[in-house]
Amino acid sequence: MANLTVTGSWQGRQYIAGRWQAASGDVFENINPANVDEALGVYPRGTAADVDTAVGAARSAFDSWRRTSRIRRGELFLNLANLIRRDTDELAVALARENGKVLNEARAEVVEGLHMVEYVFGTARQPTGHMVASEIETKDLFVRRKPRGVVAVITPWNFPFAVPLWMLGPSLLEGNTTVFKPSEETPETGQRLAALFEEAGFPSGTINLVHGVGEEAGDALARHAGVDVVAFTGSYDVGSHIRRLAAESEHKTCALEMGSKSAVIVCEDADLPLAVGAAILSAFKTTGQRCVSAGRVLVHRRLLDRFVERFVAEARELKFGDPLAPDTFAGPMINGAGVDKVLAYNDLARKEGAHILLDGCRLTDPSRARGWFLSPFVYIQEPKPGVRTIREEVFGPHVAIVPFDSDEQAIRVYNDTPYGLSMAVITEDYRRWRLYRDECDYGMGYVNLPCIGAEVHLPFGGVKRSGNGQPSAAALVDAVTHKTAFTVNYDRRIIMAQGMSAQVSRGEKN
């Protein structure tokens, strides 16, 4: 890195208690994954002290914010939506440069974030509770939602605009205040987002931004006693660490969306061109670096040869290159550690006896040699016991094609992994897709579609190692609020439920 060139005009700042603060200590560089000689900016390496200040600011703002009219809180999201719409193209270019996602995908992500903000604005005038019947005709029973307090929002680099809004939006609308730590791989997108919240008029302390690395700022935020909820999207290892920290607290909860070994299941009656298209998009969009990316394509053996021929031909023609070039299908890996992990799993597939169809490798031609570029690695692997490559998450352009002979076997193979996030089944038989719908372990299922592409008004989360039952997006509301029961008596007498006596017995005086 001796020849590193800083080309970005952005100088990193923390945003705490409504004030932008320059780095007072160590910093880190934001590196362009398509050209590792280029730094896009320099950012503060947040400390536990920075986290403490940010949590204190959020705590101080909480009472005023929770008492603010819910309608007013929603109107601020309308302001935010208008600003995102204004800046969509600029945000997409910035995201593509630091994330490596191609420009079309980057723009789609910004639009996804916009949709979340519009959804939040639209729910501001919706009920926040409900009335239920009482055993006693002179009582009314109410169930209401109340904000939990301070929500820590810790987000990944692969969706640095949409995922923070999945978490910040419902949290803030419900009256919580927030501390946001974006990934150290994509700090500019996080800082731009915080600046838009400020411009939209969100009061001081309601959203606070702390940059930094996960082991320092992220860990301090998850541990902080002043945090009531941790909303996290990322790896299983980090998510399970956060869950342990939450369990040590007397009050803290967490909403976790973690890893996966998602799959496209191609049944014997599948429309073959549709199946190949769904599998290509699921496997290689975002260079396979989505939590819902298909690391496996399960194919009925009767279709195997024809599917493999078409899939390999299409995968071989995909262009992995400059994210800003209009003809690029996918960009680079995010960093060298990601490259090393994929190459290690490629080697493991060979050792496990896979039949290699496309031998993926580093791309070292002059236009890509300075970036973290990989070509697709595609292989056939029979579903044998103990095969790691068809059970463990790889997170890159590495895809196993797994033959199966019956629907029941496909379900067993699909479920034979510690994860359960996303699944797509390609079939023309409604009885068949119903079987997969009911028997597979997943949080998001699709029929005749890729296993990517969730919409914001649906829950986003999984089962087993993929989540803890508190999904993101629209469903985050249940994690950042708690329900309260409220009973009102209209009688001038006390009448108890369950037939319990309200008579006060009077015995002898003491």
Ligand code: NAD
Given for the second form:
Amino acid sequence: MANLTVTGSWQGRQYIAGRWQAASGDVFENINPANVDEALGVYPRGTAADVDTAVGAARSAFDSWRRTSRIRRGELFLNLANLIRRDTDELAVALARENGKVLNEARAEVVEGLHMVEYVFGTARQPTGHMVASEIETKDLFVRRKPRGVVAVITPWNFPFAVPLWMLGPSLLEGNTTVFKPSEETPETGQRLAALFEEAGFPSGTINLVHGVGEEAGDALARHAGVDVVAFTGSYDVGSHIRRLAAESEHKTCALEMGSKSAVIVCEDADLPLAVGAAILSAFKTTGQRCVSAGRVLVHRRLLDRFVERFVAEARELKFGDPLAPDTFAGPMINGAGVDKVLAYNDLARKEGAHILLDGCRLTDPSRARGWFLSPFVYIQEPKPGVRTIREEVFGPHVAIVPFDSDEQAIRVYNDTPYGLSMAVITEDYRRWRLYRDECDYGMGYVNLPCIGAEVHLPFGGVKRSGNGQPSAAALVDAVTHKTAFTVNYDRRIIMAQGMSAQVSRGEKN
Ligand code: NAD
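Now show me the form predicted in complex with the ligand, since the one above was the form predicted on its own.
Everything in the complex follows now, all chains and molecules, and the chain you saw is the first one.
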């Protein structure tokens, strides 16, 4: 990644009906989380009127887009893939700067987005439905997918490139048109993505970009009567608000990916170095700000002392610092609210009687004092009833090590949260991993791996408060299409299924 240029002051613009629009009213700043004195750019603060225009543009583009050959739609994704490949390094730098993720992770995220686009292109030549057998030999039965219409794509700051593509890709390929509202914390990555869609040749109105604050532009978009599907990834509170809005509408559906209290479970037969490595990556990659970050590591009591010794030694050495420096393990928190939340949960853990192993705090040395940097907070907490810190999402470098004495207890403790997103079990015993596979509540399960790390052709979603049963990435196709049953008769007679008579008995003329 030599000779990277770091962009100067970024100019925010919205992209509506194929036209780029500079701010004409209120704006918001994009603050560098590694140095809060630096505003990276200024962006239009989208209004309900902007949303209305964007939804109108998407509606107008819908009929022509859905009638465009699916293969032609797919070919535009091939163009997009080539552009992402061309710009990977620059996209990664911009992403790392506004999001605080280290460069290697930012690059991996751009590559994940690229993989989604390649996947979408690849599936363009596959059928969108299937044929099933009929009871009647002279009938053909088809299950066909039809696009739902206008998809609102509302995304979080922590994956500002890959997550929008998980949603925009399947939505557009299936013939829907879209209005995309990126997080106000990471507007630049969203804007660059929209510009690449334009350059790839997507017709005007098929993808529209509205910037802005969640409670304003986001809310207006989720509420808009012209939106057919809200594809949302973010916190549980906002997701449940969107679920209520959709429930009040007669036609709107939603696909929700939300928070978690994911876990690595270290069984008594675990390979210890592997377990420690998996737990460190799960807990601290992206500074613990992944939806699937392990806020809990459940450890069999027989391994507890040895695990704790190694885990704490490694966590203590992790370098949290400049996201653009090559030797940094993880960057800052995204903002002050995120820092305050983690510090409040650190205090709560103390009040709840945690045995503190690493006391996390703000990092205030000169190179980090102007950023939202935190050090890891690691503690042992017994699985007592009512302990909030081992049940609630913290979203930062805050990790509870929870001892257990049996697999049955570990499963009970793992399931004892309102969430169910990701679970990793570390064991050498195939019967044991099957037990966890079948008894734990999750959307993504791993064996002898961290509980983070997705591939785009798998469904990405969770249960309970983590999702509403409409997973994202490749599986989003189910949320952005409806399945239609289509029956064709090749006989000259009408033959009904289930043996129902097609005889029309004629009585006396009236
Ligand atoms: P957030 O819920 O605060 O914001 C997400 C998006 O919703 C943003 O674009 C925001 O502007 C918008 N928004 C906020 N209020 C809104 C409203 N009233 N109406 C409509 N839109 C609104 O989440 P965040 O802080 O950006 O992201 C962190 C959260 O996302 C964490 O809880 C994390 O677990 C979750 N997350 C989940 C997944 C997953 O796939 N399950 C992936 C990434 C992040």
